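Here we start with a single chain on its own, the form predicted alone, put down as structure tokens.
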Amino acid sequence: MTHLLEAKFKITYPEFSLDVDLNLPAKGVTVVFGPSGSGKSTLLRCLSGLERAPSGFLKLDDQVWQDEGIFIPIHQRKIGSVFQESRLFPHLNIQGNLLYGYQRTPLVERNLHLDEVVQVLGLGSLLKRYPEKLSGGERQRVAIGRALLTSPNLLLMDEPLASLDMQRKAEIIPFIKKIKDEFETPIIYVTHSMNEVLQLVETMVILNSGKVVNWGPVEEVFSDVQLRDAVGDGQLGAVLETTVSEHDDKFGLTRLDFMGQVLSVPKQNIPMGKKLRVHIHSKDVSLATAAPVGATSVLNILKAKVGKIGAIDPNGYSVDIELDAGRPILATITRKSLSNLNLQIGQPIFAHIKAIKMVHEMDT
């Protein structure tokens, strides 16, 4: 059976529209990624039953919780949240937040337990301890267990990650994974940071003014030559999914199998057969339409075809150009490099990589 996710939202406020028609799949992560007021946080609230569409369609499965004349609200419409802020019960120890939710969740309807999400998100020596004892990640992982203990069908998480260090960011991902994992709750994760789109995201949902400017697998769906406004000129690349191939140990790198053809990052602690994904950024994809004659600093050099070029603003200096090398690949040149390429669409490239950004182990 296909589980899906069906929301269609129109509301209008002074200074702002929300008009989206999803239809996502329900199951792994979702990330809705998009600039600082692009509507990500309204359309959580409106998937949630807290902010009301006045036009507005939202299914689950077989479980209609918005339609002309039916609203069902948010306490019947069993979805869990969490926040960037862990609102726990101050006067409550670790084990009462969590059973907070748990005791008034129906008998028949408790799928999830206790034991197993404290064992999940390793949260058993904090039971009796209290949230004012607690570091900012310890206590998103209590905030995360609770809304599971809910036994939600569908869990919203918007921006947990945002007031935590780099270092509570990475102990609590790993976490978030095993809830994909172990307990096949769908998540609708809201985030602008692209380090958690690497390493959560399987499927991407690109919010820009309210509208839904492309949604998709995140490798086919991140390099778009019109996402430039969405996306922005520091994350705008490629995502590319690897498999790792070979360790060189004497001189420190990985090689990555990208579709047959060969990618070297700095040594990576994962064993060969593993998948990475990898993000590009644009501004460092050079292109040529020759390959290299002679030694050659670049150790990337992949060979594509021209697929798109972006549009091409006679005040600005550079055009961005999608290429296909089996998945997008963006590249941002010069406009006076595109003239000296004369480029055409289907025309054979070189895009030559001059660094790779980030490294993420996927699951398999």
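Residue numbers count along the first chain shown, from 1. Fair warning: this is a prediction, and the values are worked out from it, not measured in the lab. So that the term is clear: the rigid core is the largest set of C-alpha atoms that superpose within 1.5 Å between two forms. Compared with the form predicted in complex with the partner chain:
Core-aligned CA deviation for residue 36 between these two forms: less than 2 Å. Core-superposed comparison between these two forms: CA of residue 64 displaced by less than 2 Å.
When the rigid core is held fixed, the Cα atom of residue 315 travels 2 angstroms or more between these two forms.
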Contents of the next structure:
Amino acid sequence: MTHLLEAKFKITYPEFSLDVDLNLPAKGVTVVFGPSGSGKSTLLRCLSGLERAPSGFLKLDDQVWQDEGIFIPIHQRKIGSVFQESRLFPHLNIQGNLLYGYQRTPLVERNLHLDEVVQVLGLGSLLKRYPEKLSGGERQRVAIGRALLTSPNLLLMDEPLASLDMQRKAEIIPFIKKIKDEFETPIIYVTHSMNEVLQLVETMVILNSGKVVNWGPVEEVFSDVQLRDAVGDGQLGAVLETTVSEHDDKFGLTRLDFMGQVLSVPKQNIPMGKKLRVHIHSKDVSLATAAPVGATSVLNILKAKVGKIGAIDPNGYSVDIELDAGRPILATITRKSLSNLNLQIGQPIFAHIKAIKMVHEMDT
Amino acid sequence: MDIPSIDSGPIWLSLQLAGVTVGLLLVFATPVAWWLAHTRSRFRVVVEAVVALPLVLPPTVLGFYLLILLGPNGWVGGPVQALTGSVLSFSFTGLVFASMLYSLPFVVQPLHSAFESVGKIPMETAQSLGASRLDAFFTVISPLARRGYLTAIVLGFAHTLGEFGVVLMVGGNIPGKTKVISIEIYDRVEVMEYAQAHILSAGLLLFSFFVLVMVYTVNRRLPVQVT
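Now that we've seen the form predicted alone, could you pull up the form predicted in complex with the partner chain?
Complete assembly follows, chain above in first position.
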């Protein structure tokens, strides 16, 4: 079920201002992405009611939470919040923590119950223990469960994995996916980790300097030549949706179908026909105006057309090119190469993809 | 050797006075301490100074102004007398009022620092889970601030037991009404009954010592809060 979230906030601090106007379908996970200081957490605080933007409007479906003269206090909003730190109450055991919000939710509004949340999040063995005895990952699972047990209409997660190490992160992401699948609560998820984005997202909102730079389905949003500032050098690139078409045991490869072309990645243990999401960094894409004549070690060469030529980077030597290969792909090349290749918009081009960084199964 | 006879009246009166004073102070000091811990108002320093005044003022100064304030013509004593017909000065009620002022910093300050160390986050978290501010205060903040409450109760109680100057000035020395231990000790010494003075003094000394030992022990044993 899709919920409609309308949010409009304008708030000014001495060194920072947030000015957003969002109107988005809240379904599954919506990621708010952006560099630190871009206003992600402030946006979440405005949504939850912890911060009151002097001029603001907030509506989920037909419930108005903020408007001129209206400000529903935080404890009356049906919003669950999970933060970077678990924020469990140290004087209550895990069951007490989980039930804190549940007991304060009117009977008729409770649509999630202790048993199912405990089961989905694997908390059964922890109930009688106290937060200080738990690992960081366990605490975060409890925090997620506690927020879910208020049966919220919207779940806000502010970098919930940021304080955990890689292993713990990997441990929790499946639980977040499970929540997405098993409970219908839409999630707004703040992060600046590309890894989390690729694994969780349907829709994303990209923030930079307090403003929404772009938003929409992740495949479309991410391949925008305007994104360099907001996404950061190391993560700029296209997110492509592909289908597993063949496993090549001889060379240890898996072939992926992408808009009628083929990409090869190291062998994945995923059945054929499944959808995979890959992330191709713009720096790993080089361009050639003709098909290679001799042999090349590059496995993945996509035929595309030159789409847009973006702005020159601050150092003045490279430039981002948006290619059209059925879906947009980004390439970062030097200005020198741009001049050598003499690229024209619409010109056919061969994109040599030197590496495919991340591959994630999509749940469909 | 004869066991000197001790009048238990002043002891009970002292305990009663300290109990009532601390009970009322907790109700009154909690919001003040909460406000001090969270406000950004510029009046904060003024309120902090007023709360700390009894620490530095000679008890006689406090007692003198209280006597005027609580007397039949005072701003507080006058209206109270008009309403209830009873005089505040030289009464138990007057003593409670004076003790509350005198012990105020000993209750407000531990609570203030406890609320500060609890911080804003538990309140925000509880509210985001559907608790009203008052609900969150009783179910989350006060349990987390329990060390502060324990210190406030014990210090407030012990300090009220030990006050002398203010009590003497506001309460006088009326047996069964305003004569508390510290004044009884003074009286015994005046009439050279050192044995009785010894018993009362040593009692107060030991009581205070054990109470403080208890506070420090419990404070050490209570787990340090982790969030």
